[in-house]
Each structure stands twice: as C-alpha cells, then as structure tokens.
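Just one chain is shown here, as structure tokens, and it is the form predicted alone.
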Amino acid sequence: MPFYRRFLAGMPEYLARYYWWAYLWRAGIWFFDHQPIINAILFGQYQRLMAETLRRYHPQPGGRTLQLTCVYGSLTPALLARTNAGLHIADVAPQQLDLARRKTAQSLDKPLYPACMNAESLGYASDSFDTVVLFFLLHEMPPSARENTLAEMLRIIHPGGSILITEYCELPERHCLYRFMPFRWLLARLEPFLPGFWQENLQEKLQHAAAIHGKYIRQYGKQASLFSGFYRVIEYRVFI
C-alpha cells in the first residue's frame, strides 16, 4: 500500500498523495512551522510577502473575513489582530486547524472561527463574506480543484467584497531560478501543480468563476510583484 494512503481518510486525494509530508504528518507540521524554514522555502521573501498582504488587507468594519486554508507562519495571528469582528478560517485538515488555534490562543478579545471544510465545497451561505484571503493555496491544487475552489469563493463573497491573493507570479521565464533547469525540475517535483498554474491566466479564471454566480471581478490597484516577479500580491473587488 502506498504510504500516502495512511493520510487519505477524509482528505482530497491530491493532498494526501503529494503533500502528506508537509501538511498532514505531525512531524512535518512541527518542522515546517518554524520561521527560518518558511523563509527559506520562499527564498527569504516571507516577511515581504506577508507585509504586502497585510498592507492591502482592509476589512470592512463589522464585516466577515475568511482565510481560506491555514498557512504556516504568523499570518493568521496578524490577520486576526486586524479583524475587529473575528477571523473565519477553513481548512480540510484538522491538524492545520489545531495549529491555528494554538497560534491564536492569546487573542482572547478577537475570536477565531475555525471550520473543517474542503475549499471545493464550502458550507457557508452564499454572499456571506466581505473579504477572502488566499495565501499560497491555488498553486498546490490540480486544475479541477482550483476551478471548484474559485467558484466556491465567488459564491460566498458578496458584491462589494474583496479577494486578496498572494501567489506565484505568471510564468517567470526570465527569472534566474526558472531558467536554471535543475531548480525548475526540483520545484516541479515538490510542487507538481505549479507548472500548470504558471500557464493559467488567473484573472480570466476568476472572471469565469464569478460569472457562474452572476458576478464579475475587477482588479483593485496595481499588482505587487516581489522577488523580481517570482511572487505577486493582488486584490480584486467583486460586483454584480
């Protein structure tokens, strides 16, 4: 029996098969949630990426914010500290939600609302959130899961709401890391869905997902390109 099947119960097949070691294995969760490790994985850019994400994060007074899936590092406590109405967070892995709870245990005046949900099939009502934050999620999904997740995200965000996405940039053909073939091969082994994500037009995908629910999106402000265009932070607004 393939080893990853030990982690398959209740998990999407792709998550257990390709990312058990990073998100589902207790030793992996302990290892990766250390700031030096996170920073090394992102080539020293974690603080810049988080700072740019937080700079663009302006939750509406009393509005509801959803962080779609947990992330390692200090982003969740930082978002919670800036969210007066409390922070909703959804992840399919209970282990990751437990970690988020521990990180925010000291924030007694601002509640965290964790929910164990698959991003492809969220249990929230339509038009129930003002802001949705995605931090390095989409590139870890196969194309069908990405499309389902975007459709669900556009379903639950109400007109006038904001989507804040921090991700890899478009295909970085001129970046020195991409041009170095051994690195590109290694990254594709560790992130098997990233090459496909690089080829996609994110705005077109979002526009298609919005149209399913009678909505449309517009980019708000200028995209922030970091690490010579390897990463991006971008905000969209949702309309009907």
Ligand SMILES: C[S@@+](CC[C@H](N)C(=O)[O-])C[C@H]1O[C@@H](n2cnc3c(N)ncnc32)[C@H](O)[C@@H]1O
The other form holds:
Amino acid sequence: MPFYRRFLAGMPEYLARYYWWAYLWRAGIWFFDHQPIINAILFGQYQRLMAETLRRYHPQPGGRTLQLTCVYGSLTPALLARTNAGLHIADVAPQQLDLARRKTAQSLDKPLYPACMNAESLGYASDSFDTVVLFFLLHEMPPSARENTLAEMLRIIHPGGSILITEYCELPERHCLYRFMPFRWLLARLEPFLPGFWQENLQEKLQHAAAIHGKYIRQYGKQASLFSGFYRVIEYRVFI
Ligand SMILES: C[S@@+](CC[C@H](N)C(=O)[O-])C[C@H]1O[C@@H](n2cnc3c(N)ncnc32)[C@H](O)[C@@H]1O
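Same protein, different condition: the form predicted alone was shown, now please give the form predicted together with the ligand.
Below, the chain from earlier opens the complete complex, with every other chain and molecule after it.
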C-alpha cells in the first residue's frame, strides 16, 4: 500500500497523495508552523504578504468572514482580531482546524467558528458571507477542485461582498527563480499543481464561477505584486 494512503480517510485524494507530509502528518504540522520555516518557504515575503492581505481586509461591523482553509503562521489570529463578529474557518483536515483553535484560544472575546468541510462542497447557505479570504490555497489544488472551490466561494458570498486572494502570480517567466531550471523543477515536484495554476487566468475563472450563480466580479483597487511579480494579493468585489 502506498504510504500516502494512510492519510486518505475522509481527505481529497490529491491532498493525501501530494501533501500528507505538509498538512496531515503530525510531525509535518509541528514543523511547518514555525515562523522561520514559513518565511523561508515564501522567500522572506511572509510579512509583506500578510501586511498586504490585512491592508485590504475591512470587515463590515457584524459582517461574516470566512477564511477558506487553514494556513500556517499568524493569519488566522490576525483576521480574528480584526473581525468583530467572529471568524469562520473551513478546512477538510481536522488536525488543521485543531491547530487554528489552539492559535486563537486567547481571543476569548472573539469567537472562531471552525468547520470541517471540503472547499469543493461547502455546507454554508448561499449569499451568507461578506468576505472570503483565500491564502495560498488555489495553486495547491488540481484544476477540477479549483473550479469547484471557486464556484462554491461565489455561491456563498453575497452581492457587494469581497474576495481577498493571496497567491502566486501568473507565469513568472522573467523571474530569476523561474528561469533557474533546477529550482523550477524542484518547485513543481513540491507543488505539482502550481505549473497549471501559473497558466490560468484567475480573473476569467472567477468570472466564470460567478456567472454560474448569476453574479459577476470586478477587481477592486490595485493588485499588490510582490517579490518582483512572483506573488500577488488581489481583491475582487462581487455584484449581481
Ligand atoms: C491554504 S492551503 C495552503 C496554505 C499555505 N501553504 C500556508 O500554510 O500558508 C492548506 C490547507 O488547505 C486545506 N485544504 C486543501 N484542499 C482542501 C479542500 N478541498 N477542502 C478543504 N480544505 C482543503 C489543507 O487541509 C490545508 O490545511
């Protein structure tokens, strides 16, 4: 039996197969949730990525926010601190939700609402969130899972709401890291869906997902392009 199958129970196949060591294995979870490791993985850009994401985060008083999937580092406590109505967080891995709970245990006055769900089929009502935050999720999904997740996100967000996405930019052909073939090879081994994500037009995909629910999206403000166009932080608003 391939080793990854030990992590399969209840998990999407791609998550167990390609990311068991990062998100499902206890030792991996312990290892990766350290600031120097997170920062090293993001080439020293973590604080800037966080700052640009939080700079665009303006929850309405009483507005509902969903952080779609857990992340390592301090994004969840930082969002919770800025969200009066409490923060919803959904992830398919219970061990990741436990980590999010532990990290926010001190925030007694602001509730965290963790939910164990597959992002491809969310158990939230349509039009029930004002803001959805996606932090480095999409590039870790195969195309069909990405498409389903975007469609679900556009279903649960209400017109007038906003979507905050922090991700890799489109194909960074001119970036020195991308041009260094051994690095490109290594990154594609660790992140097998990133090469496909690099080729996609995110705005078109979002527009398509919005149209399924009779909505459309518009970019709001300027995209932050970080690390010479390797990463981006971008906000979209949703309309009918
Ligand atoms: C947000 S992504 C990447 C996070 C990024 N590498 C970081 O930590 O900053 C990782 C999370 O997505 C979750 N995940 C992946 N596919 C999912 C799916 N289909 N539904 C729900 N959660 C998913 C994993 O369990 C994991 O907790």
